[in-house]
Amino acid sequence: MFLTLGIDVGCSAVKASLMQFDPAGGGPKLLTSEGEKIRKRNVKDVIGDCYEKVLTKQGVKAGDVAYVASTGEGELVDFRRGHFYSMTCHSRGGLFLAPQVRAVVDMGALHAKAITMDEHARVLEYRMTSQCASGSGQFLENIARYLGVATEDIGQLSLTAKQPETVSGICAVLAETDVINMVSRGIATNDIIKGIHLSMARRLVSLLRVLKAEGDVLATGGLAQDAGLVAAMQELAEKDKMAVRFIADPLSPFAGAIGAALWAAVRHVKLRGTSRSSSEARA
């Protein structure tokens, strides 16, 4: 039996998830996941409480864990093994949380991106939205904060929209302009969230499109907890008629840092049987 911890380097966010694995069978166990907000906070230090919050919180020692693996922005994790791309981390995340995906959306705080993936969690084909951030977690957030909302608060809000504001999906900077406007208008704040919400699902769908994704979507990254968010992507896809349904998981945000700490056993074990060999080899 042995311990992996998987490490996802976010724009916005550190998180960090250790498995246990048991060669004898019985598949990975998750035992814990946490994260951590870097805000305006030395990006090394947030890795590194948000490590030794993982250890602490499962009693265990950093001499316990064979293999710490990187995503993200991995070549701040000082300590890793090995570094795994984030497409492939959240495929493999997204299949460990939800079996019967063959296609994730990960949206993160400055890039989203659409996946295709088989049941081995290989990679088949991806899409990313482009460098303009108005499809981002960063840009709702600064939205939100313009609106004096709760980021956790928008997802509820979006849900109650009666009449939403369209809102440019050009760029971050137009965008903010609309916004800027309706509230002059006296809009309500539901319906310019819910337009905000349509204008990013319309990017990510089309990526989605693009790649014939079909069956279940499970959402990834920091705004799968956005459930507004959720509900436009599902809203456009019926309206496109695309055979999908977008799903999310309580651990979705931590699906990179899953599929990172997953590939890590894969290469420990590789590792550790290259090394027996070689010991035969020598005897």
Given for the second form:
Amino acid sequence: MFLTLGIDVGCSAVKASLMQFDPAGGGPKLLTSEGEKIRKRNVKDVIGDCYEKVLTKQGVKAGDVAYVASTGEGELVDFRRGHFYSMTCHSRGGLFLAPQVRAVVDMGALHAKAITMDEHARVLEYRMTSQCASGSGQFLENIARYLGVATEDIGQLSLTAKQPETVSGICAVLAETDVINMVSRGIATNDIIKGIHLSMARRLVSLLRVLKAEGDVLATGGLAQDAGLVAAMQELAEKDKMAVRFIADPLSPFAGAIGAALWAAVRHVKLRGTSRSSSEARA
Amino acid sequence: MDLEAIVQRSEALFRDQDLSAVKEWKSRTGGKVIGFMPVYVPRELIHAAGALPVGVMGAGEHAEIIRGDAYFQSYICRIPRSTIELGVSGKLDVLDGFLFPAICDVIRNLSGMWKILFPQKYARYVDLPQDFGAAGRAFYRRELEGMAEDFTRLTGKAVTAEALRRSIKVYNENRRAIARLYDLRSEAPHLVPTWELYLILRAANVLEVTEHTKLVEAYAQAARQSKRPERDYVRVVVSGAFCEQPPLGLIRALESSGCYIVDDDWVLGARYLVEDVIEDGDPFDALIDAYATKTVSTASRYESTALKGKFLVEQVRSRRAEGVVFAAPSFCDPALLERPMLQAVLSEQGIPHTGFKYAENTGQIQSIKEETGTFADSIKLWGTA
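For comparison with the form predicted alone, please write out the form predicted in complex with its partner chain.
Next comes the full complex, this chain leading.
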């Protein structure tokens, strides 16, 4: 029996997941996941807090963890043993949360990625949004602040929209200007938000179309909690007659950390040089 | 000096485009300073004439090219432009002469451009032979003797056999110290981050050779005693960066993407010769023999197709590397023309590889980091790229 820990250092939050592996069988067990918003704090402090929180919650000591793997801005995790790239981790975390998926769409604070993978979570192809922030969680948070809406209410508000307004999908500056104009024209808040969701969803669905994604697609990253955005992606995919169904898991924001912890186990087994194949850690 | 102080000093030397250390040497000794471009010049000859060899590797990542662009077409690498910029902006005024060794057509043209722009300064195209037999050796002897005459005229100090033998000895010591540092990095890459090793190497461009040897040894000793955590990173060899250098941030990004760099070819002139130059007998013969038979394999040096890739594969095997990262400057004809041949050999040998292009001022490091990071992930998890 051994423990691994994955830490996903994102642009706006740090997430950590602790997993337990029993080489005798039974598959990996997710013990706990914790997240901390960075909110202008020192990122290393946030990483330390998040790490402590996970260990304390599970009543384990740092020395009990066989392998700590970072993902995202991993160089900030001084106590890491190894590092894995975000798409490597999101594909593995996605497969853990929804074993039937062969594509994930990772929607973070600054970037979004669509990834296709095989049944072992090996990345086959990926596409990223361009550098403009208008497809990102940070942009959505800014808009929510301008509109005086709590971030967690965005999704439900969007689902009640009747006549969504079109928003620029190219540039965050233009999109923000669009929103200011809409507010001055008296457009309902839910219609504005749905318009923004559709604009963001258009870019994400395009990425998946290029990758020829099919079947269930798991939304991961912080924006996966936004039911309005997930619904907007579904709406556009159906309009485009794409054979995909977007799903989200309550643990979707932790997909990167979970994936890192799972890959950590593969490496731990390999480095330990046991006779057991690393595939048991992948199970 | 502790590790941090050594690295800080080396970084200060690296970032100082005013060449303050060179100016200080010049005012202290009254000696002449001779610059040289990558990859290889026989620095022993310069040293034997009492002059200071100074490596010029472009202007790096922060220099703005204003006038340099006017002298070259847009579809070539950046190093000649930025070198011209340094020259016309007076940053290289401290140099009394400048050597342009045979690397490619661009550097050959730069030597001509330099002679036109700075007719009052000594400049020489060092025509390194690509024939390593009798004819090439005879040609190279004339080249070396010509340079020795030039340096004697420039410094007023004759390049005697005795002086040259002494210089050969101190450069042998320097190469051995660097080789030991490379071995230490290969044995314990977590103790010798490559960005630090790179700064130590770059100091060779501006420091007098014995001072540089002391710096290398002090760094190696401090690094060996450091307590740095070992990471589960992939061991890679970096190949193709022998002329225009990548920005320091790019080297750091390669490492933080999950790679331990266990061999490379940057600042290659300092490690061009892989064995000692013979310290007794005719020193010209010794330098000729070393150039003909004791060097690294690199794209600016002719090699028969049958031997292509052999050196790189041997580097991978001896350093226990798990893959190769090809990093070459954009528009670098030697590196980019050779890359497909080397890739074919690596593929044949089952050695994973990836590659990218950069410029000395590359700012888009994230995409390169993504490329090498996923490469490292693939090797760690799947054993292939």
